[in-house]
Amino acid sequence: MSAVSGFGKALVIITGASKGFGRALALSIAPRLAAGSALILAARSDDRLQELRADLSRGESGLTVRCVAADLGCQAGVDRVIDEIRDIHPDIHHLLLFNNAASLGDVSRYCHDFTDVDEVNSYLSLNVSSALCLTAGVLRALPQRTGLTRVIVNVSSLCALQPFPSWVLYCSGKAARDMMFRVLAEEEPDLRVLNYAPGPLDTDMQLQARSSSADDALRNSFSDMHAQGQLLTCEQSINKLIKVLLEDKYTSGAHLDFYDL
């Protein structure tokens, strides 16, 4: 792959595509896809997905855009996304799956406050289990063949490596996902697997972090970053991600942070 040619004729799947990083990613990657490519956008909000489809249709020709309104925290939602790719034209050159869907969880409480197993399992279903099951289903639907490059991107976080007080759900989920995709990279050397931490983004999730975090120091730190204009735009981070993917020099399974690039 090269920055000149883009990703060629590709199938691109983006979860959590209705807002924030996922939406910006769809808008940024679409111009780098050749005619005949397909873009699968998955999220819970159908209205927002349809708005994104309309925005994409104004700028791109020859690109098939499919919207999947689904709850990835349950089996039916994962199956709906996989069903959308089964009739994709077989002569694509690249498969790119961006596991972006995630939630911050309840950051207003500490570890000792989480006593409800169903609550924790519900969080992990969306933030961990669905990423594994969707990835497995996509790889089975599009097995390795000559001429096909398969790329799996996990949208990670500094929280995969560093504990944040009152963020037990989010940190645990991100750490589990990082290890999951590291294992995948070891098991399937033909894949290109990347854990990408996009940095502190100016999104709804960041607003929740600085308004709801139980830990005073953490909440104040995020508030200061916002006040001082230190948060990143999604587009800033995505530009680096796309550059890394096009150059294709990273170690498969690696964790790369925006500030490391």
Second form
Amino acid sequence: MSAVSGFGKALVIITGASKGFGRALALSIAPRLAAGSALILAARSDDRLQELRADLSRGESGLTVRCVAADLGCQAGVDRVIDEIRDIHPDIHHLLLFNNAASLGDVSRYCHDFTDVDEVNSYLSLNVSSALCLTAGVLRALPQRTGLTRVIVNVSSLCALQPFPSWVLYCSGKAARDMMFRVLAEEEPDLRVLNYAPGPLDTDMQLQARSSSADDALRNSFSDMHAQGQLLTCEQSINKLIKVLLEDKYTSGAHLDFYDL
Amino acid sequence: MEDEISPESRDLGRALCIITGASKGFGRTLAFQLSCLLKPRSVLMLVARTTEQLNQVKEDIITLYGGQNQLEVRCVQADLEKKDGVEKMVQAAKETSVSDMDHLLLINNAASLGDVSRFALTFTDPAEVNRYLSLNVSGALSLTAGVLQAFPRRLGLRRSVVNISSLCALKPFPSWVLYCTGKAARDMMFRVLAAEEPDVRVLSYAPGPLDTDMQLQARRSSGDLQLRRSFCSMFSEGQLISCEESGAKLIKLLLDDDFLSGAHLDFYEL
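Following the display of the form predicted on its own, present the structure of the form predicted in complex with its partner chain.
Starting with the chain above, the whole complex follows.
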């Protein structure tokens, strides 16, 4: 495995790994990991994680795959991922944490409908807090040392930069995350931090967007994208992401969009 | 011609004006400044956690302006980090009636710095981060939603929502992960509101480095040495901005009322 086409001996952690972008990421990245690497897949659905593990095992040997079925919106869930790291005790040159787990929130409603603070808190807990706490926990479990490159990827969105009607939770969460990871990049110059906006992907989340968005114009534009075959496959987007990561020339903390690359 | 003679003849209408975090600092100053700009029989609702300080602000305002202006000042003690605090505040707003009300003005000012002595890697406890976001993000969204629902769109009613923002909404600062994250979330939240409700005048106002308790906390506690030093020199070189000076700029924006809804405007740009 040449250094150019692969990540060498790595520990890769992917949240929201059971479907969509996270799942595709696991399948795309596994072949680029050298023997002795480990892949930790976190999601809520244990069944789907096991299916993914089965699919992965058809490919690479020498790759340890661990599944963590957990709710990352709470401490116990985050701790389970950290426990897995300590259990594997990997001897690696490369750490890659993909903060991918996310939810759209209820896009059928507008700002003035979010009168229940518990609902907003629950959303932010999964989409903002858990990403910070998991990242902090992982970095503490695998501290800086010579010969170890640590990469933190935030799966971001155009919504981190631009407001969309009926998408207040998602936009606010993505804006929060981008800033969070920018602060992390400022504080820890040895880290490689990337906010990657993958483009409009053909996933369940996109389906939810085009069936449920309250804003008519937005819903129609999603439907059009779908009907006109303008949605991206996860693989298309992941290929660009992997290329950026392997080239390793991005400014830490930058927001890069699929369409910029 | 009247405007040239006495520019202060402009006012903010017969209003329900709600200010959160009104017991001290910028919120308190805004309470004073806005009092003189509300038409008679307006209601000024001051929200904060501490009853004593709130009541003091109310007393001081009434002493200065209350009598002449027939201004009703209502104090609402509420902890906006908690669900029942938000609900209590929204309920108080719902129960307030202003006859011939032509302006609803909500100033989302209540905020906390978070623990700025620590770096992002130390935030391993979701409960701590959640609590922070509950006050600084969720609370602001839910109370704004509740207030807008209590005073829905109608002809003759101007509705303005101000988000007290910060440079931190746009730029990351080491050891300030919670504050920067919260401010970035709020700015976006209010941009979405502006996109959804063209009739609501939404403004994210970054007041500049104010001489308040929050600033004191910043210069004493910031974990990043360089940042702490720069706050200290701002203080010792007299570069901090008084709440009055910054408040005056915000008020001019509200009086002129020609800002782009959803915009982020900074004290230093005005």
